[in-house]
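Presented below, as structure tokens, is a lone chain in the form predicted on its own.
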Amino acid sequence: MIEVVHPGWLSIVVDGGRHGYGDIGVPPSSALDDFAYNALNVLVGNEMGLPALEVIGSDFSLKIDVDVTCVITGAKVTAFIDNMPVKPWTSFRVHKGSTIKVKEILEGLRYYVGFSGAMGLERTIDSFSTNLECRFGGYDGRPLMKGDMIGFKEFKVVEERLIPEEHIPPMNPPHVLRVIEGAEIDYFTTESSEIFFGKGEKVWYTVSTRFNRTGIRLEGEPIEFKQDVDTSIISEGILPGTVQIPGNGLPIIMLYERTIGGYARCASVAKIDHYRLAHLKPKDKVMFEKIGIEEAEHLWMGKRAGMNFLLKQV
């Protein structure tokens, strides 16, 4: 069994996602940074698609009553399995009757905690992962809270394993995200356009309180609309990564809990910036640097190539 000793600020159950079912309202409500998720799997030996935990905050703990392989990935943080300390990054051995506990996040804001072999969950709708406003999937649909238990359907011990330093993604503010045009973009004034996309002098915009998993609200300068259109749009179909813009001017960069959205879109992040999404913290500045979609593509197919070439190599 794991016990939840302190689950932080917020800890959820995540996987790979719910895809495929956005034409019913559905969404994704997948794991943030893909990459930490992945890269978790790989270091404890597990199929892609197990069930991991994503947590902010820190003194998140737990405890464990069997030996088994844990890693932490995702957000930098100093980390103990009692009292000794452990690297994120790297997997490392539990014995039965051990805490593992996260003291402090020192870079990025989300962290993954997992396990060799499979945590007793059941799939909702073909995932593990937690929706939290339909409160559906991973631990009863919602956060974990001190005391609740979850069993394993099966654990082990495997060898230790590391994503060397040089790998890992910077997480730490500024943040740069690459962005192409969004379709409504002749919705907004051409000087505005020209701010966003950080054309000339670079103007940055600082993350909002006002952030969770369906997205993050940026402060700074406004984005103009047009005289002679309107502020919103019939609702659509919108991906992780949106950019929109609401009445106000202020960015909303949208995440994994919504499909369709009502707002002007300016933009979208190019999906090789994605995991940074993970890692945006109230305070931290993000300025927007326009790509063409041919180079989105390129550096996505670069990048996922890396990756896969890299946690072969594990």
Given for the second form:
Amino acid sequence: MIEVVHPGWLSIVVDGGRHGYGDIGVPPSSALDDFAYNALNVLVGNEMGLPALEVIGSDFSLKIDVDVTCVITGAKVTAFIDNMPVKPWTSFRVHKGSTIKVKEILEGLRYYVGFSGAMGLERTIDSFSTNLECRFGGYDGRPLMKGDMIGFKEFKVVEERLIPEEHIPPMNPPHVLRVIEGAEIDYFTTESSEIFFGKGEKVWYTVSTRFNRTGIRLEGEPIEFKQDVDTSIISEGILPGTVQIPGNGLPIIMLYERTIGGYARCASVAKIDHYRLAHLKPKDKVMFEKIGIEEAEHLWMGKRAGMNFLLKQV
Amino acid sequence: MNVSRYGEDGIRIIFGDTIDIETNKTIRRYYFFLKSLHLQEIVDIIPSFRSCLIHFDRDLTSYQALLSLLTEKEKEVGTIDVPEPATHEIPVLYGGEYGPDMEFVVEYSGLTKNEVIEIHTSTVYTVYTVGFIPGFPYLGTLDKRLYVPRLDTPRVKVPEGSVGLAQLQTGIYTFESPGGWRIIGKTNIRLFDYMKAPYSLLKIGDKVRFVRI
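Can you now output the form predicted in complex with its partner chain? The one shown was the form predicted on its own.
So here's everything in the complex, that chain up top.
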């Protein structure tokens, strides 16, 4: 059993996402940092796709009543097993009756906690991920609360593995996000889009404190629409990382909770930088830098190959 | 048909630039064509008013490869079996506490409450797309007399089952969620059940008639 002693600020169950139901409006609700999530399952010797906990906030602790291997990936944290420090991105053994505690977050925002074996959870619409807004999937469709118990379907102790420090992706602000032009880029004045795409003088946006898993709202220089265009579009399918510009001109980066959007799309965050979206905190500085689709694809494929190679090595 | 890329792993196939029933039929046919191919490399298909957005697995295919495959198979689009759309009757309790914007609609349209209900229940609507939240149907086309703008400031919480109007569309909130549509009533029918496949009662192209209760 895993007993939630402190749930942090928000802890939910996630996996690689709920795919194949975009036609009925079901969003992926995936783990936001895909590399951290995939690395987690590798580090504890699990098959891919098993559930993990995605946590925001310090003061998170779990009491474990079995012998099992555990790992924390994603944000760099200071963590302890009972009173012994453990390193993030390095699996460690938990002895029956121990408590895992996260005290402080040093870099990034979301971290992932997982175990060797499988937590006793069921898939809802093919996925373990929590759809928080509609309250289904994960643990009863809700964030974990103090006193919640999660059983194990299977648990085991495996040898310790780690991702070397130099391969842990940077998560600290300022965040320079590479982006590809969006479908409605022509809706905006040339001057505005040049500012947005980081040409000439650098313009930084700030992550708003209106904060949720659906989208990241930014504050700063509003993007101006051309005079003769509508500020909304006929609602259309969107993919994660789409940057929408509502009437007020302030960008919203859509995450994994919407299949359709009705605002003009000025850009898409390149996949190579998607993991960073998991780590944008209120007040962080963000800048966009335009790249071409071929370059984005090249970077992403290169990173995928590197990640797959690395994960085979550990 | 106009094809463009959407990020590294998306294809956007555009069939028109307005909301109309013929475009909807074409998109629906194309959507069934895509499904009939049973391609492992297609992760998700999002059909909407003007386009089909395909999310593909970049580890299994590329934009060029998938596009060539689709082009090669394109002649099947016209010949595949497309199921007849289902027709649904949705009972609605109009006005009062379940329709907080009914008064606004009455005032804005210059109609009486009864006329609003009569007009709303006399059209057989088409599901143009499903989304924003799971199972939420965008239904059209609304009679022009019921045209209303969205709320300037969306509500933080719209109750599940609420029936709303926005411009020339009407829709049903399948979950309690934030929303800016003008709410005129509520249904007690469950439109989305995550416990039971196929989960969503309404699908693209389905027909819906509202019935006053």
